[in-house]
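The chain below stands alone, shown as C-alpha cells; this is the form predicted together with the partner chain.
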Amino acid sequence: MRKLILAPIMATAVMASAAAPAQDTVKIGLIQPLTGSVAYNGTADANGARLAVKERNAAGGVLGKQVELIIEDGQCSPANSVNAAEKLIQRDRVVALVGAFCSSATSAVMPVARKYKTPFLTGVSSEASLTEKGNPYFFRSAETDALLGKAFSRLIVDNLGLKKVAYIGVNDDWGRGSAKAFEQELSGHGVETAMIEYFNHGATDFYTLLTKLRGSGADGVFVAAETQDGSTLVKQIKQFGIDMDVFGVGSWATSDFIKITGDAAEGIYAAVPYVSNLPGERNERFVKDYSAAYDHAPGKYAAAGYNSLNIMMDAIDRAGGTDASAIVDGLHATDYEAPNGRYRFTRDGQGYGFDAALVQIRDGHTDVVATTRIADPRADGAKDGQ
C-alpha cells in the first residue's frame, strides 16, 4: 500500500532529476583546495576559472547557453576530492570536471571520472604518471616535472653557468619528482650534484638544512616549493649568509611571493610555466582583466585555472553537445591560444606547446630572462626547437 502511494512521488522525482541536464545552463564542476595548506594556491586557481567563465558568458556562453561553474573544496586530499567529484557528478549533474590540484587528489578522482564517463581536466597536477594510466577521460593542461626539467636545464646551464648544484624539495610526489627530474637533466649537462634533501609541508625552520647546504660546496641551489614554504626558505638562506644562485619551481614569480619574501627575493631565479609579464597581446589582455577583477596580477595558478576552464569550454563548444565522448573528442582537437602559448594535447591527454619562462626577481619585479616551449613529449630532445 505504502509503495503505491510513494510510486507517483518517486516517479516525479526521477523525472525531475532526469530533466535536470536539459536545463538552460551548462554545468562544469571545479575541485580545488579552498582550505588547508595549499588553500592559497587553490583559491587563485578558482579565481582564474571564475574569470574565464565570466568572460565566456559575457560573450554568449557555450552551445548558446550560459556556463555555470560549481566549485567544491577538495582540500588537496584524495578522500575529500573524491567526495566532491561524486557530489558534482551525481547531484549537480556537471558535464565535465576540472581540477583537484594536488597530484594525489587528482589521481583519486580519475577512476571516478572514468566510472561516470565524465571528461576530467587538470590544469595543475604535474606528477608524470597521471597521463600514463590510459584513462581516456583524463587530460592535463600542465607541464610534468620531467617536461619542465627538460625544457629548463639547458637555459639554467647557459644563463647561470653553474657547476655544482644542491637540490631541495618539499617532501611529496611533486617536490621529489621535480628535484629528481632537474637533477637528472642537469647531470646530463655535466652539472655535479652536491646534495638532495627534502623538507615537510609547513616546515618553518630550515637552519639545519641550510647548515648542510653551506657545507655542501654547491654554487647554486634548486628549490621545489610553494609560496609559503619557498618564501620562508629563501628568507632564511639570506639570513644565514649563504651567497648562492637560487632557482626554484612552484609559485615563485608572483607578486605575493615577492611581497612576503621582501628583499630576500632579490636576484633569485624561478622556472615558471606562467608569469604575468610574459610578452604578447593575449597575455596583456588577461592580466588587465584579472587585475581589474581581483586587484592583483595573476600568478601561475590563476593562469592555470583560467586556461583549463577555457580549454574545457572550447571542447564542449566543439562537441556541439554535452555528450561525454564528443567532449573527449573536442578536447583532443584542442588548439587553444592561451596567454602563455598554444595548448594542444597528445593522444594520452598530455598538454604541450605552451611556453615556460626563466625569470629573475629584480627590484621587486620579475624579469623574463628567457622563455622556452614545452615540447611535444613524443618528440625527442633533438627536436626541442620546434
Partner chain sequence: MDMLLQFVANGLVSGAFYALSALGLTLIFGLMRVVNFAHGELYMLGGVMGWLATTVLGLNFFAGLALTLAVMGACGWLVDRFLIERVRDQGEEPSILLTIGLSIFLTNTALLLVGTAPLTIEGPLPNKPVFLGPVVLTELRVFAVAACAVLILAAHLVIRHTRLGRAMRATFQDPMAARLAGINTARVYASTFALGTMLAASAGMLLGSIYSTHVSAGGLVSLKAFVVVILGGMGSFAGAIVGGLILGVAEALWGGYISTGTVDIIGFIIVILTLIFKPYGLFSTQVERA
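Heads up, when I say rigid core I mean the largest set of C-alphas that superpose within 1.5 Å between the two forms. Bear in mind the structure is a predicted one, so any value in this text is a computation, not a measurement. Numbering follows the first chain given and starts at 1. What changes on going to the form predicted on its own:
- For Arg93, a C-alpha deviation of 2 angstroms or more is recorded between the two forms after rigid-core alignment.
- Shown in the overlay between the two forms, fitted on the rigid core, is a CA shift at Gly353 smaller than 2 Å.
Structure of the form predicted on its own, please, following the form predicted together with the partner chain?
What comes next is one chain alone, with no partners or other molecules.
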C-alpha cells in the first residue's frame, strides 16, 4: 500500500531522514484514493491537506509541535480503506483520521474509528446516512446529497427550464444517494423523471446507457461522477450527438475535468461546494498559495482537503492534547473561517454554514451562476444529519 509522509517544513534534514519519536510530532492520518479511477480527485484532496499542514507547521504547528501527515492509498475501496485505517491507528499511532473520499469507503472505516476511539473527519463523503449512524467519533465537513439537492434544485429548474430529467450516477453509495436526492427535489418542483441508471467505476463504454438516454425523451441529464468517469461519459454524450442540458455533482468544476474533457465540457452546469473564483479575501489567498504550490488553481477536492485538515488541527489545538474525547469536543466547538465560508457542526457531526455555488463551464472556465449557503440541517424541525 502506498504511503506518503509530509515532512514537517520546519524540521531539519536530520529529522526528515530519521524517524522521530511519537511524542515529538502530532500525527494525523489521511486516507485518499491515490490510484484507480478516482485518483485525480484523491490526489487533489491530499494536495490541499499538504498545503494546510505546511502552513500550520510554518506558524508553529499544533500543541507546540510539528504536524506529521501520513497518507495512505485507500483506492476508494472499503477493504483497502479499512486496512489503511488499521495501519494508521495501530502502527503509525495517529491521533486522528481524515478521509476516505468515497462514501462506501468512509462508511467502512467508521466502525474502525469507533473501535479504537479515534476522531474521524471526512471532507468529501456526502451520502446522507453517514451522520445518522450515531458514531460519536465521526464528523463531516461536507454537504450531504440531500442538502445539496435542496439548495440547488430550484436554481437548476429556473436556469435550465427543465421538464423531464434523466439521472445517471456511479454505482456506489454516493452516486446512488446523489441521484436519489436530486430526483426527489426536482420532482418536488414538477420535473418528470425519464430514467435512473448507474455505471461502475472505471467504465469506458457507455453505448448501452446512452442509447437509453437518447430514447428517454429527457431534456436534461443529471450526472453524479468524478473526473475520469465523468469525462469519459460527457465526451461520449457529445459523440452520440445527444443535445440536452448536462448538470450534476462531482468533479465538474475542477481544472482536471475541464482539461481532459476539452470542448465536450462546454455548457455543463455543476452544483459544487467550492470553485476557485468564489469572491472573498480568504479564497483569493488560498487560490494564490495553492497555485504557487501546484501550478494550477484548486478545485472542490483541494479545498476539501485543505479545510478538513485545518478543522482537525484546530480541534486538536482546542483539546490541549491528544486525548480522543477532548479532540471530539474540540470538533464540536468548530467555528472555522474557510475559503468558502464558515464551518460549524451539528451534534451529529454534520457540517453546515459554508457556501456552495452553481457554476457553468464556458470557454474552459467556470462562471458562477449563483451561490447559496448550506443551511443547518436541523432548521424547520429536520433531524440532525439529514
